[in-house]
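One chain comes next, on its own, written out as structure tokens in the form predicted alone.
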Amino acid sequence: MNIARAELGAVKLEELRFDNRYGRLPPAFYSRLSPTPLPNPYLVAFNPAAADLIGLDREEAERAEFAEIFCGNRLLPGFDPLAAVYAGHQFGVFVPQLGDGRAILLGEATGALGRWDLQLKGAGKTPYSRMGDGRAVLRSSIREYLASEAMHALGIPTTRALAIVGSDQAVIRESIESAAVLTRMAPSHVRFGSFELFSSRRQHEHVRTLADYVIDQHCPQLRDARDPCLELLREVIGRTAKLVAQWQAVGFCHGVMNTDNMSILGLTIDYGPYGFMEGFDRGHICNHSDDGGRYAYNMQPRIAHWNLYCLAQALLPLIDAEEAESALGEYEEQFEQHYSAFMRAKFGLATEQAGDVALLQDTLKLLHDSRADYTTFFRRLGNFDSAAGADNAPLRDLFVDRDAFAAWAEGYRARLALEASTDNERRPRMDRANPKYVLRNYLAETAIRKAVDERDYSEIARLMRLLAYPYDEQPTMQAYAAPAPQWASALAVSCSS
């Protein structure tokens, strides 16, 4: 959406117009409790076009007041803070209860640009927090701030994040670390998990509460339908084969897609031990805690049609089980169409042909068996030479077996030649469909050393203008899209990231 920051509007923070739809839910559903107060906050990043999207002056961020309001050391006119409370499937295993452990709802900020959850993560402990602390670590902080408006940038749903607050008190995980607050937006926090925390309960009037709350606020269009609550299963059957078959594109790894992880809404939510794919391991597992791994790279897919398969199990007290069977079938195909889709705008193919299933399948085995690195490999396909006898040496050189290169290069511009494609023609389009610059761990890992050790922030404002333009040549950054050093091979991130 193309606005004009002039048209959004530019409020001070004491006139931002709040709202909180979900606190007028039954009370089963949160509990209402203020943040736990941070000592000496002080702000760590501000991301000025999440501030557009609630009308927020920019800079307001300038001002004492907006890291004590937005670690939750002071509320603002018209906040509701709130902790939701949902069950899930964790690594498969059902927990009756879960919730917010260290996130606390403020309310809807409502703008120009539609209304949007303000949710403070590591705002302190609630309910829900399990033996938690209630806090976030700058670190994880990092991670999530630069993920999330990373995956917006590269088009793929996600939620936001508005700014860190840090904080110099000390928080225990495997080391002594120190305390952030993460000011995350979304349309909705809603989840797969919470409609199973009551279905699991037997309250079905709180299933239908809560679905008829999800679709009068965020699928009006579905409350006409001859069952709403079947058609809601459907959207969001609809909407996670598409995200899922976007992150297979651009190689990204969630790596916790436990139903309590996953949006009703179809977004990129909970970032913790993701990843995006370098050296390419169709079985890359992102996570060090997934000894299974039951979340690696090629299992995505796979783990969200059962996740999907969870949530419809929580809507049975309000949908036909056949009608459910129905819906879930209908989860593969769309997948496949979204993927094979993605995948042919990467390889610049304007037409859909039979043996495109075969050239993909031939590429990722290609990638495979030399680890070559992804985001590289199909950031310099566009510029691969379709000419007969052309070496191509920037892509060939990605690969140990070079027979095997050139064996792939030839069936490339067979299908290639199958659509009359021209070079000049197809590369514009590959370089908008293969971003350059992803968020590599390493990158992050960079910038978090040097917010942690140096207080240092200005890695992290480097990569957020960087990662804004994913897509573009931007000359002076060639050594963002350099594959990982050495050093980083190492690194290693857990459900404690």
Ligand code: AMP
Given for the second form:
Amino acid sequence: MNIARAELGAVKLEELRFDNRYGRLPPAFYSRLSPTPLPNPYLVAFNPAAADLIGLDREEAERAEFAEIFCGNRLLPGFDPLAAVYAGHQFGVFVPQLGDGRAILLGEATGALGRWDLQLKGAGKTPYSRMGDGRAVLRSSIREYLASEAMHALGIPTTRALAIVGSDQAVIRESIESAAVLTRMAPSHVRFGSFELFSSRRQHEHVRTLADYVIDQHCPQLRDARDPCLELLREVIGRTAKLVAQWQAVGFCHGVMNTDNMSILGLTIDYGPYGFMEGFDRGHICNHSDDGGRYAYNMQPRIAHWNLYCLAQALLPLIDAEEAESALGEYEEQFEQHYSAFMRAKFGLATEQAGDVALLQDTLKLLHDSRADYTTFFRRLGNFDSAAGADNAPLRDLFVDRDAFAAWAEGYRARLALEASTDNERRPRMDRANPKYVLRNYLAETAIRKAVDERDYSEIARLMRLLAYPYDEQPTMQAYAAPAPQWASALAVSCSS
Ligand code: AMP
Ligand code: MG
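Taking the form predicted alone as the starting point, write out the structure of the form predicted in complex with adenosine monophosphate.
Full complex below, order starting with the chain above.
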């Protein structure tokens, strides 16, 4: 037994324990099926931190069987593979039936750190594939792998990623790409759309079964409430309000906030054409296919609220409409409270003062007018020298309009003077609220190009190490904090994945 196994109580692949409680729900909830074999699979990326969550010995990734298992070619004892069915509002239009069109749930790995759904994304066609081929391409698998782990390190609830397995199998998108399978992990993959499916079919008993399932397995504290289903709605509203507040604060744009991409546990799920804000644009649209800007950055809080209405509507067979309406009425205030708390931390403010909303708005206007880099601005704000005011050169240099900056700097200095903080005391606090490193599009693109063109996966691993500590200075990695170089300015990301 090696040291890792001894320390973590970590086990071999064959010793993992599996359950699949979702598979014990009625057959209407899923289709049982096997993954489609993937020719000549090879390991592209492995995330030891995710392996720890299920108590898997990190060294197991070095076995040839690992790639065979995590592309779906070989099933472990206890796997119970299935594709879940759901519905959803896509770009505002209700689609009566969607489902895991290329994702296959293998089961829940149960270890010392809880139960984790293991899901293979890109494992082949399912009854819900519609016109799709059931595959995912290496490019989008790398994007999801990096983003989900970057979000986790930023403290934002998200699905996790265990590994990427590649293959030379060709997949046709806008051009010919190669296939890959991403192993995704989450306490649950249930979506708002899972409820919408049964509700729209008037299968109210299934709506109840699903609500009971989510409460029992994931929110057991709600079991004894007067009205557990109403409390479940409140819980989802609260978690979603906080999640979107975190997205806004860090500058994360999801890109496809359809109700089938909204997690019932308030996790960030289904990474597609997402983007981290670079030059600040409050109407930033990260998804090239989103012509109307429905899912633009500044729309996200409202869209989440709209999506929660869809969820509440789906729960109406179980809950009182007026009580649901009143629960939904609390969303905006909850969002505002979370958002202002996160933003106060970013500004280094320890107290709440009357002018804080105006300061926030002025700051965002200043950033927007100069398209100043959002992450760089807040990171540098931590070094604000209150004696220097408008002469804070590293900050000032981010703005085109120097007079506007000078006026803003004076306002910020005056606001800081309203509380008893000092520059030295504030700095470390602000560094823990303002990441130095986020997954800029060009960083992901560089890792993707190396992987796709040269079969060199070292940049993926390097980014994973970097983004695991987004708040640390990491002196040798400074270049990764820089805004996009010229070649990357025209990068476009669409839904195709
Ligand atoms: P997404 O926008 O990636 O969340 O996908 C929306 C729906 O399309 C989901 O039901 C997916 O399972 C399905 N889907 C996306 N890509 C494919 C594909 N290549 N093959 C089959 N189904 C897919
Ligand atoms: Mg989806």
